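Listed next as structure tokens is one chain, alone, in the form predicted alone.
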Amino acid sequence: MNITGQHILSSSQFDLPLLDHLYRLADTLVPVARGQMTTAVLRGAVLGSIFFEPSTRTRLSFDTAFMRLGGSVSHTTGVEFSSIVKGESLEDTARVVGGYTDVLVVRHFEEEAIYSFASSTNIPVINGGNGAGEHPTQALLDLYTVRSEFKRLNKHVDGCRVAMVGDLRYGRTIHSLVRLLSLYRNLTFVMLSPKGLEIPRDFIDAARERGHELIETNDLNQGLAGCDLIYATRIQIERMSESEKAANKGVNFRIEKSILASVCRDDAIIMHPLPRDSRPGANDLSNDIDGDPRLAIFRQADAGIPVRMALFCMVLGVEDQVKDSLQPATWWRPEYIGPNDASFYRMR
């Protein structure tokens, strides 16, 4: 379970004992993530936050997690602000910024770039999203959310029915989460996507090899019926070819209040990695389901801070110092951020 100094590039690096260890540490750090307690186990450490693709939630979540641990952050966002535009290789960039910092979080639009980056530095590199490949830390916080929500409902991950909805071809969060969920037993995966945006076959084959049932469908009503977990993703238009865009014109993959009322379980959990496309007619989660207790997207987003904090502590080898370092915060904080967060705070 010792991952000190390791790169975190794929969700395939995790097994259930390691996840249990990570999540116990995340539970300890929840009060720090909420601003109720403080710790300085990473005082003096510097995070290099290198994002070659735009990001709001992921970048701020990583940065906040590191600073909540007492560390500082040096960051850049966008290829146009890097020396790549001057012809510098990724390998040179990795070696240079690795000399400035103690750990790197990297997002890149090319799937293989993260591996080039990691192979060129001796400090830990954490994958913040590599093109249409993976998003391992999103999957870690997603599974943490699933486990917390199911515990609140007295349900278990083993044997559950999961609908993966939307762009399963380019949706990297789906790819990473399927790998983690496949560590459990006897799941039924309903892969629900528009034609041409089906999940890559290797994820299907890997899940079936572990004994899970896989169902593929393009029928939204049929696919959502009876599911314990509904994980939706937006259509990744920016990664699609013109022919794929044309093929999906007019497709209806919008999850809204009427479909929840007609086919979804009363105790289903609805998740989304965000951002969601809330515009009228968009193939995503509708705003008319806001306030539904089944919608866990904001509790899910909040979970990113303690989970990423725990990961930083483990990668930098300070996890054993956390418990004794905790101190009460001195500033005011609300009991919770908004009405959709209430059940998250009650269940703790």
Ligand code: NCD
The other form holds:
Amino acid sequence: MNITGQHILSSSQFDLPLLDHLYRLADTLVPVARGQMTTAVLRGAVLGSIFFEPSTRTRLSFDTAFMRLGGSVSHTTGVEFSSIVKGESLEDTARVVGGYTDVLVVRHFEEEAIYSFASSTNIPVINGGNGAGEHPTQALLDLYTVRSEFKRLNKHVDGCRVAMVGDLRYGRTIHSLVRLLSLYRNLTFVMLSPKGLEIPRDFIDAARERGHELIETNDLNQGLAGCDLIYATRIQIERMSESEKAANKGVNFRIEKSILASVCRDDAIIMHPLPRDSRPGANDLSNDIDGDPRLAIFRQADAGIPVRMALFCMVLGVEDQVKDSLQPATWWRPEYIGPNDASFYRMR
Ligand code: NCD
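Mind sharing the form predicted together with ligand NCD? What's above is the form predicted alone.
The complete assembly is shown below, putting the previous chain first.
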């Protein structure tokens, strides 16, 4: 399947053969992502990066991926710094920026905004997160991480047991990932959320229709037991009404060392799209589990670069040029990135 020139708006645009293709290309690009090799397949190309919501890794990893391919990036961040405060429509903004650049990455707090962008320009628009809707490229790097961690552990995605934890209602990364995981067979999804933050029904129905088992619970101990993959998310406070915020006061949804020790499998992997809320009392992944080899969150974040590079190569039609373009990098790089990474990265 050829996605050259296409908008990437939803994870529902992907099937398993397309994912295999994307991930093979991402594997080839890992040494470029790590700064060990270089390529200039996108020399001269310009990415338009439009982020109207806070972001660290999504924005920086899209930018870095594009620049490591030899391209450059033009930015705007925050509605307050764009002409939208002067009353400009999203459609006009999209048409104008489309005339300046070759591909756009857009993050917007309103779910519908991404479609306004996509319908107003013929250059490819990539969804970098549309409100509480979807975050398809996060799901692409999440599944890439699941596959490489499972490979290391001799496990398969087919038949695995997955806990999706936290704010399943407003967490857009969950929505996109459930769709991708549902392409596999016979999964058991344990949907673990505080009351009121359950995953929207249509995701449950769609996964059941594909033959997966769905269990909904708010009992952390029971839900995490026996899972191969634990995918935790932050409570999306910024998307909640005042009454929803009040209803969530006093809820305990924190995944700590003690719970990992008592109920989680030794060969489980723990993922999170990040950022995790590390403030005292936050209902998120606790920092006391850092250093546990099951915690794959930084390997997951690292995967954002090769996966987004592969996506750019496919969307801009240069994937066939990648292999022959690779050259060794000449600058100094450490052997591995974080203090806990040594055993994982030497294994490749
Ligand atoms: C997520 C997002 O923006 O949806 N972050 C990310 O892109 N990695 C998750 C979040 O903000 O909680």
